[in-house]
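Encoded as structure tokens, the following chain is the form predicted alone, with no partner shown.
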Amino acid sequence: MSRQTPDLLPAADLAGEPRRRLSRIWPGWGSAKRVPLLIIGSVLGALVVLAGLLAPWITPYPQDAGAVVHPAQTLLAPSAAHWFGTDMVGRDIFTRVIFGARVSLGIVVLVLVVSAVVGLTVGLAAGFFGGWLDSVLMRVTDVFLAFPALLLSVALAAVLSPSALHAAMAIAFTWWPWYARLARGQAASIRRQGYSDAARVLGASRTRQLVRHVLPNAATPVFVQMSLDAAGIILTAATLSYLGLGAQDPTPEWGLMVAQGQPLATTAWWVITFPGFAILLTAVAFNFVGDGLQTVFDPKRGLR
């Protein structure tokens, strides 16, 4: 007597298997996978991620992220030894850029983390609870928003001791008002809800509106403006490291080796070009995945 094997799915149904179960994660997939701007830059993003990741492994000569120097090879020209070239004490330019995404998306990571755990929970007691604590939160924010947010970081990083982590911790200071903002918008118009108040009629606390309610749809915003920001924060954080109040040598980081290789901009153009790129390519991918975020979650075109 002969066994019956199970019948096998379709070719299509296992080549859709895949997308059906990405879906199932994130229902946005479907509109997502139409944006291209989201689509290339997660894939600029990733690279950069990965790079910064496996840089003890991919590039040739570790050793010069470090305090290492090189006197005999000083300013190489781009070659197949160094394919970025050396800087003035001869370290390996591409090793350094590629450790220098390590630093870099360190202090963006750490500056939204903190921005929006701050802003988020400013932005939610103000706009949920309303009232004279509405008043006070909004006016604290408000006087942090006077100032442009690029001055302010530098006025309290020329306080605090150079550093990266000196300079992400000036960045994130002034960056929470924006997440306030808009995460009080969210919650005050959520408070208004008809399902806001038949959660408080069947008897909800107001810890239990809040976490289950207004928190999940205030922060879907405020993550999405998050993605935008990061282009800034990298911009931002560069900047400190190009005025010498950032990231000190022999950090390798991508403002810092720019500020570094300014005077050789004629006579040695790989020293800042590649750095430079580096901060141009991260920026823009941060910016299209922000864009695409933006459009996959617009309510006006119906993508959600």
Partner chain sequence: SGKAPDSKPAPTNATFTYINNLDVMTSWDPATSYSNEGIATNNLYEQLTRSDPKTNKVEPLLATKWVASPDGLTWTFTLRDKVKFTTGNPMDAAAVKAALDRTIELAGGGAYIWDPVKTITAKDPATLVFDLKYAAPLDLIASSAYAAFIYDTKAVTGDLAKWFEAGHAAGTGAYVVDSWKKGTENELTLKANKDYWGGWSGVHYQSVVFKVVPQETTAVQMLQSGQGSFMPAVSSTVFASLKGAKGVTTEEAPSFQNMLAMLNTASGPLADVNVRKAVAEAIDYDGIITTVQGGMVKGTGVVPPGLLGYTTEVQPTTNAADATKLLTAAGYGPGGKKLSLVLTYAAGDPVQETVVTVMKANLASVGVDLQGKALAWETQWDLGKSTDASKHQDIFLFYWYPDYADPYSWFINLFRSATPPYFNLSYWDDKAADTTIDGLQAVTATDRPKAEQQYVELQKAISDQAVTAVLGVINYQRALASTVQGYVDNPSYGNVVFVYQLTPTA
The other form holds:
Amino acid sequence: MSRQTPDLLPAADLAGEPRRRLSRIWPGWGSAKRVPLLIIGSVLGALVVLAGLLAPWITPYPQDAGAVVHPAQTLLAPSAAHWFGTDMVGRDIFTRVIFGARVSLGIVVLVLVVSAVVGLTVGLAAGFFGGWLDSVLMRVTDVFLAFPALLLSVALAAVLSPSALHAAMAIAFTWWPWYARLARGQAASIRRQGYSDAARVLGASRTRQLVRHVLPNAATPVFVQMSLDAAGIILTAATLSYLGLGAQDPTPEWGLMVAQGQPLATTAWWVITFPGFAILLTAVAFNFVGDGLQTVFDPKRGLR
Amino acid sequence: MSRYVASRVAQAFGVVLGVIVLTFVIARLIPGDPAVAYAGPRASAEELAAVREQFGLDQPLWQQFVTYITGIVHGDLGISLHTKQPVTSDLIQVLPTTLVLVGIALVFAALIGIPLGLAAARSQGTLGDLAAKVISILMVSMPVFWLAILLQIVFFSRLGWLPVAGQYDTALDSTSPLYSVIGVPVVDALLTGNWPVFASAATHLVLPVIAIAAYPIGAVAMVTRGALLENLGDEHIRMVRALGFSELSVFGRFALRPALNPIVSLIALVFAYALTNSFIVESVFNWPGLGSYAVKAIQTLDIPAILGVTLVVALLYVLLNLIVDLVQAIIDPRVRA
Amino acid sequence: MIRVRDLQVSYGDSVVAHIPELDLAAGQVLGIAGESGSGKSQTALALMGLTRYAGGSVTGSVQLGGVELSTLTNKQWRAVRGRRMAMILQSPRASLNPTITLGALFGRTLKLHGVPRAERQARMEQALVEVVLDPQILSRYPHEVSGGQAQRFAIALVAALRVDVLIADEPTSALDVTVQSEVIDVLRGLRERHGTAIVFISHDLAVIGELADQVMVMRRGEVVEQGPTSQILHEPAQQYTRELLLAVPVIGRTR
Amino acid sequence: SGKAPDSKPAPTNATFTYINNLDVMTSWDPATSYSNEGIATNNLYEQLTRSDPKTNKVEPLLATKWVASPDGLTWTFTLRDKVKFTTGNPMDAAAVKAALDRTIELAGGGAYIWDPVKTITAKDPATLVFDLKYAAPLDLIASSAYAAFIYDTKAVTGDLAKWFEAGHAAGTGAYVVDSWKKGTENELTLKANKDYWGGWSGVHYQSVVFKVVPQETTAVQMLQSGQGSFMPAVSSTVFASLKGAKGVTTEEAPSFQNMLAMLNTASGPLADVNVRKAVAEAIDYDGIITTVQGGMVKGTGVVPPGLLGYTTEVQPTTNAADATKLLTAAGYGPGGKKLSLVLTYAAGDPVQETVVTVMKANLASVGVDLQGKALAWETQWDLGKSTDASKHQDIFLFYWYPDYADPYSWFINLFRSATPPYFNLSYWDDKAADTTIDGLQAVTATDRPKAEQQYVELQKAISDQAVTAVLGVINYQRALASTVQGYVDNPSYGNVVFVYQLTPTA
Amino acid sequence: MSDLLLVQGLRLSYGEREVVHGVDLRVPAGPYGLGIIGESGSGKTTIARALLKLHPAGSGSVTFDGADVLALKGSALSAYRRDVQLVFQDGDGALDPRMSVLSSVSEPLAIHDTVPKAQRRERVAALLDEVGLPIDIMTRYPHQLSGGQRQRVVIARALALEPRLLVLDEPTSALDVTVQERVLQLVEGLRERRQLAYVLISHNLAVVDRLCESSVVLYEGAVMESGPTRDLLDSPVHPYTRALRSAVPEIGVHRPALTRITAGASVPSTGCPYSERCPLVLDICRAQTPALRDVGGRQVACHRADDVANLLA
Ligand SMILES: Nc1ncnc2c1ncn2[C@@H]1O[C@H](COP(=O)(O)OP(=O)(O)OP(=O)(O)O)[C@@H](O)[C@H]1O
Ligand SMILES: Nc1ncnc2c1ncn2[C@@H]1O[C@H](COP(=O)(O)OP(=O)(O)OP(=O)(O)O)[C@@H](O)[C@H]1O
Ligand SMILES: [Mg+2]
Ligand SMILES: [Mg+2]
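Alternative state: the form predicted in complex with its partner chain, after the form predicted alone:
Up next: the whole complex, starting with the chain shown before.
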């Protein structure tokens, strides 16, 4: 790391040169280790994902995630039989919270995939080709950006009836412009980078330039942003459900569970506490990971 | 600069037009006959025809769009199906409440978030920095409806320190009646010098403001920290240190100013977020603002009201973005170039 | 003026600069030469007490006019930086705050060092004239001036502070040859008119040769050779110094 | 009403705050008003009489006494002297006649209660004579919570209905409108009617505020903090927790209000009676009662206990196996179509929400997908009574309570055919039932046992046809601030608090 | 000797602003070096980019091996880009940070499919060897290389297609003297081994002196003087060339203080672009733009060229 002529050094010595920039390749776990939050976030996030995947096997009453009621067991306080207590129709809250991971993660994945694909496509096209295409695409993006997701969900709920899927669609509809903007900025700056010109000089076709050079380099910040956004999407989806525009009972969606338990906040605290905590935990996990990734990729900046 | 302003204003107009087109399209997508919704289900065919004519629903779509635009230009957003009042006057009534709530929350976000980010940046890499970061992340990760309920339970039910909901204690109306100026009790009380009501209104503000401000505080702190760190490593900071400036000036004057840009652009984002959150916070704390109005409109499928809210929110957003861009151009001359 | 003993700059476990001994009298110019990464800038930062802000640590002794600098507190340092000792950084444009005009920075700096308001304008203009800059430049932002102008402005700024010691980190390598010689000229003027001691850093021995009284050659953080300029340039003792000399492109050497 | 012995000086300026989870005023016209606004209008207007189902007696109000002819066809009411409307006009026989004539003529809302009336005659300023087509309990009818208000038809010269809808009242009640702001938290404020015939000696609330607080948690907390005086319905768990809580008193009262699931007999999959039956049998009625924990008791037929025609012969039954069989026969379930149903209910009502959750589970267990749509009451009702049948829901969940202490209200409103639909949200059209219903009032007045039998028959028919599912009878669980003294629940006037009768304490 | 590259009257602009005002260049077949000298902002990079068709030409002609470059399209352009390669000023940015040295250097081979996949690795190894880099560097990423190494990777990549003309845009300005020396040696070696023709852009006369037969001196987008490098350096005629010449740092030589540049020093709208800074300026210089003309075996654009030439003689 120190005392070196820049030119004639053996390979091993150079490899450790501390030279990090945004959009460089993954700098390795060595740097990750210096970001405790990344580790914590990854572990938490992995737990949430695992919980979602293994839900049917690790929950005591898997059927409680669906349309069942147990009138005799309503609003039982947390106990050995019901770790998180039961809700107003006697369903096991622990079971529903664990299954809720599936719903939330499903929404997150859907929104991220859709908005990343759309956003990257639009953003890269705008940034790479520039000119009037850029202006048109970016103004359209601005319009969508100015449009509140909530209201769109209302429209979708009115047209197609409220559900988790439609909420996810509404979120994606207003989420992609962020990626479009980000990707456009990246593509435009990459286009100005020497290696873009270099590719042209070497005779690379536009497609090759986009796929081999622009996309991979523009994608990193988008991916980092996506991990930060996962938290925001979970919160937005929960908010929509809370307003009755998202998932509908008996879907074990965390925001919906909080909404249902709200009248009981003072009397049966466990009904809102655990799903609310699940939202918080998952959002924190994603934010930790996102922040950690950003720190690793761009140590100067840390958080956005 | 003036050319820059002009081009930004023109762009903003374009975006607003786009939003209007979009709302129009969505309004047409929502099923149901607005005439029936307005005239009521027992209306006769003639009455319906009259309503259709009155609202121009019998005209071709493009003409309806022209009418719609003309209406908007004249501040006419139609009649709410729920309140039966013009949406515009409804909005004028509810908007100040929300703006005051969100405005105060954002001011808090700046007053707490920026110093928090500054402190974290100063102590980069220490435990204090980590703590500040974790706190910020917790704040941005908190589901607002959950936070609002928790706040009520802790500060009202358990501790009894703060009122649970409402804008002020209406029992005061008999002893010190409140005169409406803009329709927001805190402001009205302040403007009319009604101190008992002002004190009550101020305490009623605390919990909703905390609930709304949580996300902005966290976000501003994170961005401030990041932007400062980005600048702190820069040569110009080394330069002012070499010139003998105190650490306070180095941070407060030289590092913060270029760092203000990302913070300012964040404000627009955070504003949009806070506005959405205010929808929920208002309903939990029973504040008669845009949020409550929107929630009611959603529940009653009051399409004109929903569209009005959409348009206002979008307009506010575009306006704020415009202001942000202009402020940025003032803060950082490179933006203008 | 400056007396350095066993100065060692390190980041974590790695030592990036080590100066066993260095003395610089008033009005003298010391040139520090060496390839990229040899520790020149780190040495300069250490002299200014700025290493810790970059996350490094310094051991050894640095004295300025008999006062030990290594034990100074933050506050005491501020009485040294900008008053007795100043520094021009390697990248001219990046070292100016992008959000304030050159004039604002200049004015604030003079105010900081107790120049009364009435005198400031005159002081600024005089300093600018010395580096051949139009005072109009004060109303410009850094991105509105060329690299050469930024570099000359930085020199004017520190010159106006009337410091005893000026450290100039590669003040010329970012510039065209034509502008380079002008900057050298300005520095020469400072030293002659105000008796300023100058530490002049460059990887180009030919440039150093124009100005310096003594030269220190560094490589990989260590001092390779140290001595009067003519001796180093004409009778270098070390192979590395010879390589460095040979690397300087000279017109008509080979074809 | 009892005056509470309290040593503390009573506040002279006390405000009674009624916390409601829904908007209060949907209609202002005392003739046609037929919805939640009863909680306010009953403090603005008065009827000729007031019924007390607990004592089974009818008490004087604007009428001081009344006599019926032996055949029950002529009723003579003597009006209270020196009563003025808040408009300043005198409340005399001519005014009362004008008001009731207008109500009958408009024929909206609860106006059907006057169906037996042939003519109304103002004999002299203090005497009003009703001639009936057939015998009917007119003293009881006159006490009705809806459509029996006495109001000033001369309040304005122009369009009276328009004037009312702008938020005006012209009654004789103890309170007058102070302000009304639709859609705001303090939707409606009433202030004392200084000229009230009852007078203001003693301690009374001087103003009434109707606060709209959709969130129950918030509402309860407001009550506890003294920002509210009364909550009409508290969910059972919260109710349990409020028992013995500081600053709050709880009241539990049986009611005439039941929760019904009206099944769409006219369109959609439920038009098939077997599918309706399957749905009715799939519902776990006992489970619902257990789940709402004291919020409801199990119902039998449509008529709740305590009213004429209550019967145990009709019982809702739960039989999932049978339901599955019926569905399979109708072509649904395994191998057949997937049955999905849309149920609408009122947003912000936690009890309904819980019930919907249970119903979803019940129906899911027989393979039916139930989609619950929470709507604002007005929207729910608007869609339900829409002339466009395609907008109709499959199941309409709501509460019903009688206008006066008599079961007739259910049958005439909910089960008699009507086009366009109004409250008959099952859209049931059964000519035989219609005929029976039309004769019910007369039979009641002349032959109670026969009336009772007819009510039971009707309920059997409704049950056989699975027109509605009786989910339970509400057990009112109310909460009051302990500063409120003298509250007595009157199930004839669902959720109404007669504020004038209450005594504020410090 | 026929010209490999012939540029005549090339004008280039950014939007409205013209930055290159009619430049002529001539490169015969290799081994041959043409130097372009000029201070920062004089339009050197813009010319280089225009030669590679990375920047649209305003007017003028560019002929390569008899073909009109400006009209090239499709496969002809692709073929041209195989024959002419550019080494960028900023070696750092010229390499995709996500591509290893191997993939970077083999990219042109993949694009033009000149070498079968299986042999590409071998070919890359040979190229790296040619530019003096160890083979094991192949698996590294740009950020793991030093500035000099990066610049040599860029050169290796440019050589992969065996170009006939190389355009080197300040290949060493980002490097310190020791590294610069190695890169210059490399170019010298290639020139002989590969019979390479190249255009070398630099602001350092000494560098050009070492590698170029002839040179062009640019000032503000216009040619001030051009001719055999030797002549330009030994007896510069144009006052700007003279200033440049005397500004070259040399060990043991004190450079004279140059013409003082004032802060407002701008390019005059009429007349000789150098007139603001010129010590020999006359009224005519401010009024009339001097044309290039033959003065003592080279081309000079100066009204006082004869005076200077006489002075020298
Ligand atoms: N913050 C730091 N942490 C660790 N090592 C550092 C840090 N800053 C600089 N170094 C290392 O210190 C060594 C000396 O750097 P320095 O900047 O003094 O070189 P220099 O001689 O000024 O080179 P140049 O001519 O490129 O400016 C380098 O190897 C560099 O990698
Ligand atoms: N993208 C651009 N847009 C507008 N003007 C530009 C752009 N790039 C360069 N210029 C301008 O064109 C002129 C010529 O620039 P060019 O980069 O060709 O100079 P150069 O001789 O290569 O300078 P250097 O030695 O600094 O690399 C300069 O005045 C520059 O400011
Ligand atoms: Mg350095
Ligand atoms: Mg260039």
